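Encoded as structure tokens, the following chain is the form predicted on its own, with no partner shown.
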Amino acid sequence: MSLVIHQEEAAPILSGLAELRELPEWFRDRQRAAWKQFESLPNPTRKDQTWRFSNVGLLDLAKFKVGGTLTEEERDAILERSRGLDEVAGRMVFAGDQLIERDVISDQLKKRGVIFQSLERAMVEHADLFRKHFMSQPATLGSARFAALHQALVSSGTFLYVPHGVEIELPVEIFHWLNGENASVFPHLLLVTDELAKVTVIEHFCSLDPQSPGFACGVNDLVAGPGAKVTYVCAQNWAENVVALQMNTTTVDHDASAMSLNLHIGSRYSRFESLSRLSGEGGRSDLLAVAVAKHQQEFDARTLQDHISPHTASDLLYKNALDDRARTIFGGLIRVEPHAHFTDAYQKVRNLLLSDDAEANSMPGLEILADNVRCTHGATSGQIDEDELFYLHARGIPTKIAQRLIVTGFLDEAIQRLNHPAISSHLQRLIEEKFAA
């Protein structure tokens, strides 16, 4: 079915996708009136600051339908090529909305609470928890409209909950697969963590024809407790005609940290939304993100660092790298809310421009309420420097591979400071693969 239905035909296929998956009637009614919304709001035009720059006419979503049926032979390939760390914790592998496989959790870790589990289980055998953090927050950074369409029509996706004082040494692995020509995917994650726990989360966006269109639409709730430390990776590699939008939300509870790094190399047109509202004390903030744009590729990030108390800090680093006619947005505000004195904030924004015809745009902001704070915010846009590359090509390397020493050094400042070498040697193999395309 394409996604562009009237309201009258919505009832019907809204609740024969929820039928498919059990989905509790609670559930089904949330969806309904997501659905509802969803109808309501209009397409964003270029005239609404949160579209600045945008190409909004990729928008167009008729063309995408949901649903669809995976061969055994897609599923073995999809299975085959879904590892990209040697030791993970756990694992989910989703092709389209369908959890295809999941490697459990240790019973060690299930003894202690941990629970690694498929939304549409979560919301039944752990409703409360679920309600409580399921898009809880409103999407405020421009994609209302997205947002209300992927609650409408989520089927699947994957929570995790870690209680008091667990930590999960090894890093848990989420693949989510798109496949058929104009498919569309909603993926989910909802991460809670409880008081000191303490945990580390990659999701891999995929496409198993590197040329199908498509389109995906994502959201993940990220709840840091008490004292917890969150990490979470983004590694978005979809293929060359596809339309992303995903849409994240982090809180931060007094003395906690969650630190996110998203690498964007895929995709025709990906917009990523991140709002880090930090509403408890002594919180901390990681904002990074690394992208490689070529040919007419596109990536839009509109961010929001929300100060809510006092003695909290954020810092902002996104690098990106553009050759060809490749375009960058980045829209991003700190603000500090009445009361949230002593705030301690960053932004920075640096953009490499590999060719002329590259065009990167960059809006950063601060909006202060509070006194006694330190906030700063800056972009920059340059090309590579010319002593630079006549150092590398003074020691014989041919311009090409010195560009590339060049851009992936730059870019591997903010890859490094997650601070975990196995994923961070995954995301410089995606960068150089991206490189040699």
The other form holds:
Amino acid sequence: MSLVIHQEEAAPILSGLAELRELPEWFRDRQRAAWKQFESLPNPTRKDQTWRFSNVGLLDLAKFKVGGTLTEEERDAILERSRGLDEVAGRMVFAGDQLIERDVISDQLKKRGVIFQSLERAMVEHADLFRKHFMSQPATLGSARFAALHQALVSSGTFLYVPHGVEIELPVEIFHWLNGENASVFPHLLLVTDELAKVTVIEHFCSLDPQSPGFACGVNDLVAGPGAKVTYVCAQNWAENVVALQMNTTTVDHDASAMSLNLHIGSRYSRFESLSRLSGEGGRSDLLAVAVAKHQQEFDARTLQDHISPHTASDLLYKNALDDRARTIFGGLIRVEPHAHFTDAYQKVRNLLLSDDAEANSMPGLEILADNVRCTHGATSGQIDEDELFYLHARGIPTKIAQRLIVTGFLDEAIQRLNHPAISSHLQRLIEEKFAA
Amino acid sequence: MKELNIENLRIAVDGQEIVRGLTLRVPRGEVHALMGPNGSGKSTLAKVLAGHPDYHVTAGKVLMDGENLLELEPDERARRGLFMAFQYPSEIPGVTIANFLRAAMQSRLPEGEELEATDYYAKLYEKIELLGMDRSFTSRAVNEGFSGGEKKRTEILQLAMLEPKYAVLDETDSGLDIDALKTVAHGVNSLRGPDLGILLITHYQRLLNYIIPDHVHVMVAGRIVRSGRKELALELEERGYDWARDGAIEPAFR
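Having seen the form predicted on its own, can you show the form predicted together with its partner chain?
Full complex below, order starting with the chain above.
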């Protein structure tokens, strides 16, 4: 008989809030309000501009459940498979939104004021920071309903605070596991950096069982303080039956720089909303994404590069490789607000189609309300170049391997921009594994 | 017979015959230069040998050590021992030279056998030095942003690594300054030996000052009009292609 690590009656998501959780009453009030908001907002339809081309039929939540049990066997299997980077500054592993393992940060970092703890502890111990930054921006890219659902049902997550002048050299690593049939998770990362701080975080999203359907609805608040440098990497590798939504907001203060890379490997449908707010002069944001879409997978990316202050820069590069009947959607807007003069904003989407049935939809957009602005945007789709393929053939490389090389090379442009060899090789390995499967 | 044997080959492109009955034998261990003016069909011949899908063989045959080359897919030809150094090699964005060559060498191993990484890199670095290149070069994407000289040296690096039985070098001297030309020639010369047959395709005689051929063939309008020893190249340089065409045994144009 396997031991049970935690047991909680699994209940349908749509049955509403459980009253069991030990969270502060003020937070529970927010959750109750969020649930009401969730119920009052309509399900999206394709007629909504922010859901154009999306397969909204997959968003039926009726079958998904919150809570559930985790056995010792399952926990061991999850910990065994929670292999990310060789060297990290700190690490948390969540299974079904329960923190099951934590490698704390060094005493030295702790002494310098770095806080790395679970979200529910931060609500109590660092309530002011938490309240100031937790979901402080409304979800404006289409998923207000799901942001409300997340807020209502979030029960754990990661809180990371890096104080003034502290640079964490090694990445911080977080795993989120889905476990069980029709299970759901509501991952959250609240990352706050103070002036001149530096940190890199990588989140791995995985399923214990490659067949089980599941639902993930995550929100991240990433705050780059003045002159800070924040790198965020998402390695989305859910099982191929999972429906996932992720809403990230990055706020970039003056002279700060933020870089994000989202790798999409798994899931049936994965929507990723990235809002990058350039709120302080001299801020810079790099938005990268890499997707390998196969079978019937659908990756739905919605982005906003919001230039609020002058002399800000943003650069988006999204690269998708699509095979079989896979679909990708890119809806991205560069908005240069009044007074945000001397903005540099770029947006580039490249789709590599490996099959005639694959479909890449791109909707780039510009909204410029300031002067002296440099903006370019463009989205292109193409197939593997025949001459490139012939060149590889002429070296003896068979078609299948030649295609794989060309595709990984195509995606590599975005991965190399991270300028982080350890993370890059981890992401390359995930891509290789997908091709080998 | 250990030779690359091209017999009465005819090639059409878009319905027009470009190679019109070409016969040529390159035994292993020899270097044969194939010279000809622009449009004589030299590069078309090279592409057909490599198996480019856009070219259509209408008659004749090509045997590599007795095996019918034209029946094989391009990657199969390469694995059996044919190498083509391209006049205009493709850029492969994001694929490093090291990974590219590794895939090429892995494809030559029997299924289930893994290329030994340490040996591979030792060999790669040895050949890199031979061509006067820096090791860091192997981490660059294949031909991406390369100068003309770098591209050609990369072709010869691949030749050195893959150790084919026959190599077709298509205008390997084009786009090279004198220093790059010498480096490339040095690389090719160091690979000469009894196990390698080389077909050196060139427009100009200058390459043949550095890679001395055993035989020279002159190709005009789709067929070989003269063959001789290395001196033929000098004579051709002096007298020009018109001389070669006029003196042909068969008329080049009908």
